[in-house]
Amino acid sequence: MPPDRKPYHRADEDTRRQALITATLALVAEGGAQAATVRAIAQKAGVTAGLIRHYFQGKDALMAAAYAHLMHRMTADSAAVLRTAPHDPKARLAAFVTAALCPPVVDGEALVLWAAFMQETHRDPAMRQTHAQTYLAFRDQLQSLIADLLGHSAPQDLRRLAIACNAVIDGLWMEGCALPDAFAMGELVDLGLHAVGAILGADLAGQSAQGTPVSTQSNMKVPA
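Model, the form predicted alone [one chain]:
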């Protein structure tokens, strides 16, 4: 009888692809985008350099995939709270804003990665496209929550409100990541809820984001 062959699993390919993304994120976090050379990525992932082209068109494509992974992970971490949030639109929006301004989303290493990848958007169209897609993914989630809160509003008005609220969250996120010790426990969240609530004319700060941590401290490492 012929020897048994190990069945092919798509998961094996996904695992190798994810290992390359994780290695890229780790190298960028350690030394910036310039540290993520093909040789260094392959060595850190424990694969041959040629395998990168098997899963990606090249290093630029791998960098864009790593950036997308980082941003989608942060959006998913912000939105995860909605699975257990109350059905009340105001409470759901408050929970989302709270999660976006708490660990694991607020994290110094995430800011380092974001800043490094943002530099690449000026030279690489694929990185710019990735930035646009991930920015819109977060903003669209925020706009949907705003629409639920406000009810019938013109799409253009909802878009402008989402842009303004997103700008507040982004600014506080950057400050919280860069200077976590500058904020008291829960202060970043409180500022975010008051500011977003003021834009929308809603008392978000009065809502309970039960089950969502309010610490601005984080020990999160590179997202897997």
The other form holds:
2 protein chains.
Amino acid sequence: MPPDRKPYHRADEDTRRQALITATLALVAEGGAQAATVRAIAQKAGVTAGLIRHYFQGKDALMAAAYAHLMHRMTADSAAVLRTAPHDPKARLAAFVTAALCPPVVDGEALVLWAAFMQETHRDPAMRQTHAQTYLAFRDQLQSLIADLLGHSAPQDLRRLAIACNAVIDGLWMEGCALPDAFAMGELVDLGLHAVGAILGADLAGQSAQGTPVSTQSNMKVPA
Amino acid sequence: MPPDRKPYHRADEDTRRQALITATLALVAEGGAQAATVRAIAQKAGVTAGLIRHYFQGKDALMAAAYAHLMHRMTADSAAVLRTAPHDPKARLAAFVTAALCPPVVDGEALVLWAAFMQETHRDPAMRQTHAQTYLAFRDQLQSLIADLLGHSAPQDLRRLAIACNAVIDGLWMEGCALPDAFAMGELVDLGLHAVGAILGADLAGQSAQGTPVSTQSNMKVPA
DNA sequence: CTATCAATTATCCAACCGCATAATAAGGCC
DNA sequence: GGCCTTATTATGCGGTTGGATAATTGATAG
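Condition change, the form predicted alone to the form predicted in complex with another copy of the chain:
In what comes next, the whole complex appears, and the chain from above leads the way.
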């Protein structure tokens, strides 16, 4: 008695892994980590649950892979913003801040996603390391932009300024994600440019409306 | 054959509820929301699992109660900081910022706890409302301090300044919680005072070392 | 056209989840 | 000191979880 099986087609390894990772991220985003069960992931990816074990060592490994994928996409997109930005240091920094405070970086899903993975990060040392790397890379990028703008102050001061500016961006990012209706279009960007400008002692607000594609994903949120 | 039962003593309602809520928060802090099962909560509270249903309508109700308790404690302690602060507007604001960037507010557990509940908040409208109230209350407190310092500017400007300063505090709080070893003692406070001062155009750094008890809990982190 | 083998599915399993209910004992009241 | 209320424990249930294994398919090479 052959019970009718679901017909299927073979896909190469990368495609399948990618589909599983995408499905995992989607589920975590919409329902938290607990919503990403092996069965739900498989269903969303259009396969059956057992397949996960065929491509990953277990559910934990899939989660770790999804997290790493998310972080790498973030850093890659962040770098892309800088590649298309102008050459004036002030405009480049303004573009960076603007990109970090606009959709799709500012997004209701993004915050949930970030929060969900932070807990995993708190338990799994491997995830913690993945995070630390990407987080510091993001801050270093910001610090580099500040250095270009300020004409290379003392490294200590640069680090402090980068931390403070990063905090502003993170904080505004959080509020924008969490309370999307509480801010008018562009208000978040305006606030960010003013605040970062105030901290650095430079006027960035004039740069806001030009040369910023505002179309990629970045940001680097914490955990330990 | 009377199988030996665990001996117990009766406790009044408030004590038991409190114990269950405390146990819930502890478990969420150390293992995320998924670690807070009814059995684990009961064990940590020193009772058996069935008792939870006797005091709460279900596990969800207990989680909601725990979240509300956490938020209320935060706001209460935040108000306490202001009560013991001096009368000079500048010193009061400095004390507020300082308290938000020192232990026990800055704490590894705090961030995990916040992140865990944010996901629940994302699903449960009741929790979302609980959050929105406490969050806006915190920001209003900050805005009030800024108004005292600046001599009442236009409400629009006050709101914008409060949002920006709140973002700085939130961002530094996150980094401090997540990367406790990345900052020297007092560095976070120093950074926060300088950044908030820069945004408001006032020098707060001189106020840092005095009159701030640095011993209560506050902060108000986002979600939607 | 067929044999081969990896990819995919189907099925089973032990553990755990939250919840419901029955049995039991603790403590106040007279 | 005995009784009555009820807080508390103990036990059982249906459902779901992640993981393991066996069966079956589809692609591919010869």
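Please read all numbers here as calculations on a predicted model, not as lab measurements. Residue numbers count along the first chain shown, from 1. Rigid core (definition): largest C-alpha set, two forms, superposition within 1.5 Å.
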* Asked: Under a superposition restricted to the rigid core, does residue 75 display a Cα displacement of 2 angstroms or more between these two forms?
  -> yes
* To do: Would you look up how far the C-alpha of residue 43 moves between these two forms when the rigid core is overlaid, in angstrom?
  => 4.8
